[in-house]
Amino acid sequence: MRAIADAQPFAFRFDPADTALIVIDMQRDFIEEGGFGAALGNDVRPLQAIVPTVARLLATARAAGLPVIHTRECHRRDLSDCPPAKRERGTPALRIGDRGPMGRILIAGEPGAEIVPELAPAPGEIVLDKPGKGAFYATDLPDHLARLGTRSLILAGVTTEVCVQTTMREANDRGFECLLAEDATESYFPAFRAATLEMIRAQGAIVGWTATVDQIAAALARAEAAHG
């Protein structure tokens, strides 16, 4: 077992042998200009700013031999898996399925739905397309985690209060120990990110723990050295 002593709200203990990294929705549609995030009127620059940190977390996890799972929020071309209530909500400049600068918004196979190049999945890594906010809904994630023998999850990605938090709560309900890499997740709204971090680790890690990428990397480096 390894420990991140400075994790919040207290030390996070995990076994790298049964830990996986989930990187959530680091897609062009959310991170780049011309995508869905920008169409909703958001400033995408805060999300762009964490790309190097997520890349460092990915490199660390790969070096330690952790399984890596990437998710993409996107829908079928006929929108049969996109409820009207989701598509019609609000007044965005472009709706899900509309054609934008990077193809149809949040549609599987379109350029905008792809993960940003800096974080491209490595050969053999799992990539899950999900129609909802949480990564467990209508996906094969439970089967993958069972096959891998996963007990603990490290999470990163966007946005903190929506898809990341939803996935973390789903995982918590299923008995996984969850750690959020707090500097490898971001929101269009700084206050929402801060509030989510507080909610996750409140009441004795009611949903899970948070730690920095440096803290996670140090723990994994110790594990790698011990294994070597």
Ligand code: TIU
Given for the second form:
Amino acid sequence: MRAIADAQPFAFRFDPADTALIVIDMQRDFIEEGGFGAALGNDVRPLQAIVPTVARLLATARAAGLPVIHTRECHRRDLSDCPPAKRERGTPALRIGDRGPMGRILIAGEPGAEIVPELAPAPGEIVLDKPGKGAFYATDLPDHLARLGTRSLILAGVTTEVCVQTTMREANDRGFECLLAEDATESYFPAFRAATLEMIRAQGAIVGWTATVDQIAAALARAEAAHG
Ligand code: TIU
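Having seen the form predicted alone, can you show the form predicted together with the ligand?
Once more the chain from above appears, this time first in line as the rest of the complex follows.
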């Protein structure tokens, strides 16, 4: 077992042998101009700013031999997996399935649905397309985690209070120990990111823990040394 002593709200204990990293929705559609996030009226620059930190977390996990899972929020070309309630919500500049500068918004296979190149999945890593906010809904994620024997999850990605938090809550209810990499997640709303970090670790880690990428990397480096 390893421990991140400075994790909040208290030390996070995990075994690297049954821990996986899940990187949520680091897609061009949320992070670049002309995508879904911008169409909803958001400034995407804060999300761009975490890309190097997520890259560092990915490198750390890969070096320690952790399984890495990437998710992409996107829909089939015929929108058969996109509820009308999702597509018709609000007054975005472009709706899901509409054609934008990076192809059709949030559609699998379009340039905008791809993960940003700096965080591209490595060969053999799991890439899951998901139609919902949570990564457990209508995906094979439970089967992958069962096959891997995963008990603990390190989470990162965007946006903190939407897809990341939903996935973390789904995982928590399924019995996983969950740690959110607090500087490798971002929101279009700074107050929502801060509130999410606070609420998940309140009440004795009611949903899970948070720690910085440096803290996670230090714990994984110790694990690597122990294995080596
Ligand atoms: N709008 C927003 O904050 N997020 C999403 O729509 N999806 C994800 O968080 N991936």
